[in-house]
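The form predicted alone is given below as one chain in structure tokens.
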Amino acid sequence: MSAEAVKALEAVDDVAHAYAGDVFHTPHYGQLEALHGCVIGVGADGDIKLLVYSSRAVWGEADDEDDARATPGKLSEAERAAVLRALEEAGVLTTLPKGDRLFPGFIDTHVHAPQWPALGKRLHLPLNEWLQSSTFPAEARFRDAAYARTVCRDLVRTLLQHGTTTTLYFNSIHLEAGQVLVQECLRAGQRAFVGKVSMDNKEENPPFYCEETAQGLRDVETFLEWTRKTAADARPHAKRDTPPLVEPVVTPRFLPSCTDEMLTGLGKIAAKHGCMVQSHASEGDWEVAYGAARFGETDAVVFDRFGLMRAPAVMAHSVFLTDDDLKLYAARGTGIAHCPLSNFFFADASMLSRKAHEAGVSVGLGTDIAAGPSPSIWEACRHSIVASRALTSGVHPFKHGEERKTHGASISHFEAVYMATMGGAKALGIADHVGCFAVGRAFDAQLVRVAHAPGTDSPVVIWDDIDDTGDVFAKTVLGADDRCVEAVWVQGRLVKGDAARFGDAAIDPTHGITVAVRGDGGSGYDSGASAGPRKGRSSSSSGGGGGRGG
């Protein structure tokens, strides 16, 4: 018996629930790795304890089935059968439906939570007019914490339904509304990074949506400290060197919205607390011109001057970056939230995602709700491909040949899914924890179902006699939506799907710590009893599922 098989059998006792099926993931840029006959065992802490498979195939830029970068865990059929028997005897195995595939959970690196009710509104306007007439009024409503709770709860639920397991959020300028969003992410079980937005420049912000500098800075520190304590209290058992489920983010909206005093204070807070930073940078002509007129430098240089280009930090859009800007991003470890759909609406240009990757910059995908009128990272994948093809081929009908083209900009579905998973994880500084499947990583996953016969309501139909595994992946990426997302797990907890079929939420990192969300916006955490881990039994997708607690 191989060393891999021995290791897997030894890990069975640490497994609270195991899933047998096929896996698609993109641990490396430009390459799909398909693991056939895969078995993933998840511990009671939500981390992967065991991963084995019977065969592996790759597609993309490096079509080498003997690639040394292969995910460890390949076993002979006899060894894999032994692992399956051990898991069945332990009563923790679920066999996933034939034809379904496990994907890593998607990572959305740019969402404006207060804009959720304004999705799709007034996108015909230029950016600055849209902000003043639609966005700022929508965000100002978050002064009402009860309203904020209603919006945040629906948004978080919707993103999970679409397979988004991690989200980087801009909230509003309101401290209590920020706390509400943190609570709702913890309640629903979504991994999240949440920023209380900072906006104090009275010359650019409307009087109904602008804060005083000193109070704004105090609120940021209060929010950082409260969020860290609240997230820690939600998982007091955890003694692992892994990120909490929700983390705070220093969030200057963008350069026009902030005074120098605010930017200076935020840079000091980020350094003091070792905190992540997010903002918008080099998004459109108006924003770029504003920064050049006020500071005489590019956005990247200005943010760096204030200590806001750091690792991790994520700058949304970053469309109009110079080569020196890209070098600065790479040197500081600052990532990019690529928002291809909203770039079409407001940047009037497309971001060169491949060029940024080749410059050593981590690039994730963002829906940019509500400037991007879709909550789906599946759609963001498709839009990123379209944007790159528009750059590569050109779109002007009266320019011809080389005049119309941007060489080397094109990406495919392989790079798109990488940005939606590993690229986003790298940008957020959690690439050792999520983004692909491997022992020691969190089980953040989505089970994706496609139709294998015509005449169904599925947007993706596979023709088994002509579609190979690479075709299945391509058709899924280019056609899937939330109807295809059958189940979703975050840190091993089932947050979408039928618990009887896929295992219940007993595999819960809180271990009985219930998020008692109160309507008054208080922190409200209760260590009262919940349905704790319970013994399960071996099951298939058609029967009851179970799990075993640690």
Second form
Number of protein chains: 2
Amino acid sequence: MSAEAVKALEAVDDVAHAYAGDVFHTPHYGQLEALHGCVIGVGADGDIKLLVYSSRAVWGEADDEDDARATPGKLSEAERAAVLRALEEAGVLTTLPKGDRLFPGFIDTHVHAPQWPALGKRLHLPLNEWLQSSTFPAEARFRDAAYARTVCRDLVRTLLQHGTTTTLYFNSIHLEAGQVLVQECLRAGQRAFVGKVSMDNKEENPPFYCEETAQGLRDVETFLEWTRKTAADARPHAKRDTPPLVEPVVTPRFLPSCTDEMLTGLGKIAAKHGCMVQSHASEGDWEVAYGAARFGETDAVVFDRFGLMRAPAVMAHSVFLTDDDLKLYAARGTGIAHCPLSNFFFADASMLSRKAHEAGVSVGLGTDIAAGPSPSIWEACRHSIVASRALTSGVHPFKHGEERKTHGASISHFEAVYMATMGGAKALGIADHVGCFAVGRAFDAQLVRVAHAPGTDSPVVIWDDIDDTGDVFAKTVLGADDRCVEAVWVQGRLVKGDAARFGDAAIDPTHGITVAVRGDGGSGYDSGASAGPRKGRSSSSSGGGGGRGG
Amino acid sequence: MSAEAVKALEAVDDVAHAYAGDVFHTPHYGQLEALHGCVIGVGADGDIKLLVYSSRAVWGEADDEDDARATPGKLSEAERAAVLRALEEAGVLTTLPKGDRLFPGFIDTHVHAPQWPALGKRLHLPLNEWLQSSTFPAEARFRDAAYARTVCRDLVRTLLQHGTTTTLYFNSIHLEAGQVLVQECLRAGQRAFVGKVSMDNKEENPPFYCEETAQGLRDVETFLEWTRKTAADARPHAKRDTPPLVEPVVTPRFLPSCTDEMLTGLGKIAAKHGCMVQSHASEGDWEVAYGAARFGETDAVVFDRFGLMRAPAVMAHSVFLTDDDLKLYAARGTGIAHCPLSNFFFADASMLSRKAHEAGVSVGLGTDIAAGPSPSIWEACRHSIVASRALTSGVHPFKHGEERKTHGASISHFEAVYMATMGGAKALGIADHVGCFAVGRAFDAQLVRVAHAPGTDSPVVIWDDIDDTGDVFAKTVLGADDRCVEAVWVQGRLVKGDAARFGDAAIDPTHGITVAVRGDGGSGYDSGASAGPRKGRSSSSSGGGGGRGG
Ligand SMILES: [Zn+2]
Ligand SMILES: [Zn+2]
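For comparison with the form predicted alone, produce the structure of the form predicted in complex with a further copy of the same chain.
Okay, now the whole complex, with that chain kicking things off.
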């Protein structure tokens, strides 16, 4: 018996739930690793304790390192059968439906929570009119915490439904609404980074949506301390050794909305508390010109001067970067939230995501709700491909040949899914913890179901006689939506899907969350009312399999 | 009582079904007309006999002609109540659910039926590899008519599910598969224009997918005559005076795939039979260069020389048009199938749709299945907006200001929906018959349902306290998918949706179609087996109303 098999068998005791099925993930840029006959065992803490598989195929850019890059865990059929038997005997094995695939949960690196009700409206207006008539009024309404709760609850739920297990949020300027968003993420079980937005520059912000500098800075620190304590306390006993589910983020909206005093103060707070930073940088012509006029430098240099280019920090858009800017991002470990759909509406150009990656900068995908009118990272994957092809070929038919093109800008579905998972994880500084499947990482996953015969309403149809595994992945990435997301787990907890089939955690939207895992019989997960412990182990479906749920 | 009201009351006797609800349509470029309290009465022939409403709002480009442009039928409340009463007494009134909106059915001006199983795959490959490994093999399989039937049935069903009531199809080179597609459109009740593809140039086509010139020309004529007869005969008695649901189209694939002899022969057939033409023109760098090398002219000039620039004719893509080409399109009445998503993958640039419209050329939207990886014209609307914004702002961040931009290329959701309805109808030469709602036009419609409260799985959520009617339209166009399409009618016949609520026609996918309309008690619609007459009038739900179906 191989060392891998011995290790896997030893890990069985630590497994609270195990899932047997096929896996798609992209641990390396430009490359799909498809694991066939995979078994993933998840501990009570939500981390992966065991991962084995029977065969592996690689699609996309292949190179000599392929074997070195293989996810560990390849077993012989006899060894894998022994592991399955042990898990079955422990009563923790769920066989995933044939044809379904586990993907890593998606990471959305740029969402404006208060803009959620404005999704899809007034995008035909010029940027400033859109901001004044739709965006700022929507954000200002978050002064009403009850309203903020309604919006945040629906947004977090929607993102989870689409397979987004981690989100980096801009909230509004309001302290209380920020606390509400943190609570709602904890409640629904989404991994999240939440920023109370800072904007104090009376020259650039509307009077109805602008804060006083000193109070704004105090609110940031209050928010930061409150969030850290609340998120740490919210962990159930079994997960005390895992990172808190929610982290606070220092969030100057963008340079124009902040005074130098605010930027200075925020830089100090970030350093003092070792806190993540986010903002918008180099998005469009107006912003670039504004920065040049006020500071005489690019956004990156200015942020750096104020101590806001950190690791991790995420600068949304970052479309108009100079080569020196890119070097600064790479040197500081600052990542980019690439929002391709939003770019088409408001950025005046498309971000060169491959170039940024090749410069050593971490690039994640963002929906940029509501400047991007879709909450789906599946959509963001597609738009990142579209944007890259627009960059490569150019778009202006009246320009000829080389004058129109940018060679080497194209990405495919391989790079898109990498950005949606590993790239985002790197930008957020959690790449050792989420982004792909391996022993020691958190089980942040989505189970994706597509149709394997025509005649259904699935947006993805596989014709099994002509489609190979690479085609299944391509068709899924090019076509899937929330209907294909059959189940979602964050840190091992089921947050979407049929608890009886896929796990024994359940969310009751009215009464808060209950979880029951091995050795931790049903502690309430958050500070809200708990519906009490559920049956736990006995309700997990073992060896389920079976057809489509419809 | 106004003349409008008298006319409406007189028309009540001709109405087989009437629908009361709100309407969105775009009879004029760049302008939404929202009709509130609308009542549309549809005759047994599927044409609109009566259209009245209580108020009207216009969104988008407004001008002094607004009143002149108003859809006729505005009544006082008392007059409208009298019309409603008369329809209720006749037992033909269905009140549509509150919050739902009728849109015109969408028109997809470019679909390759045999590529349907290949949707979403191998788009990362260079064009030629994609053609050889995915597209041509998929099309060649249509030599098997039984396989073709499986594919066509699923495709036609899917397009109807997405609200596409009319499609212009490229089929394969096979005569029999062409007949199969015609039958499947008739069977499912989709309005369609179907082309048997012509490709005989041994130098450019693969040996496994190329026809002999003489046989190919004979097949085109056989297909054309067979389709006309079959479609004419398929009309039920009540619809004998309406245009046949399906029309044949002369379809050279594109210039490279045809010999001069084939092009000459097809031009003669089109003239002899007065038949519509379609092809691809000026799509990408390779094609433009090929045409220049072989003919020394642009595609448009070459097609015209062969008698293939007709009215109606539809040239897909038409991205790289000279100003003279545009004038030729306008002069000949030839339209463009604008396929924005496909353009991003294979056209080397984006089509300037506003410029073409302003040059007097009819522009419809196309999905270009499978070079465009989505079957949805809702998606095509969004991609047409995205493409136009890429053109306006440019995409290359390393180019500065004016060097990057094309002023005036942008379109919004108003122009997008116009192209998806009226624009496509004009390109297909059926703009007097479909594309918007008015007395005398066919009732080709989709009932669109969005959520009016958070907490559902609808991709469109209206927040009634902050969204106005224009916002509802924008959010719907920016977000809707097939889930929002609650019911679909073509020539008055319900082809998607709950027959008990929205009409009394029904499709049984196994046993063919039955229809029952006033004065025509249940004749079988197509040549397939009929499940027999249904109850007709008595099963129509009168004054239904009521909440969301979920
Ligand atoms: Zn943003
Ligand atoms: Zn095409």
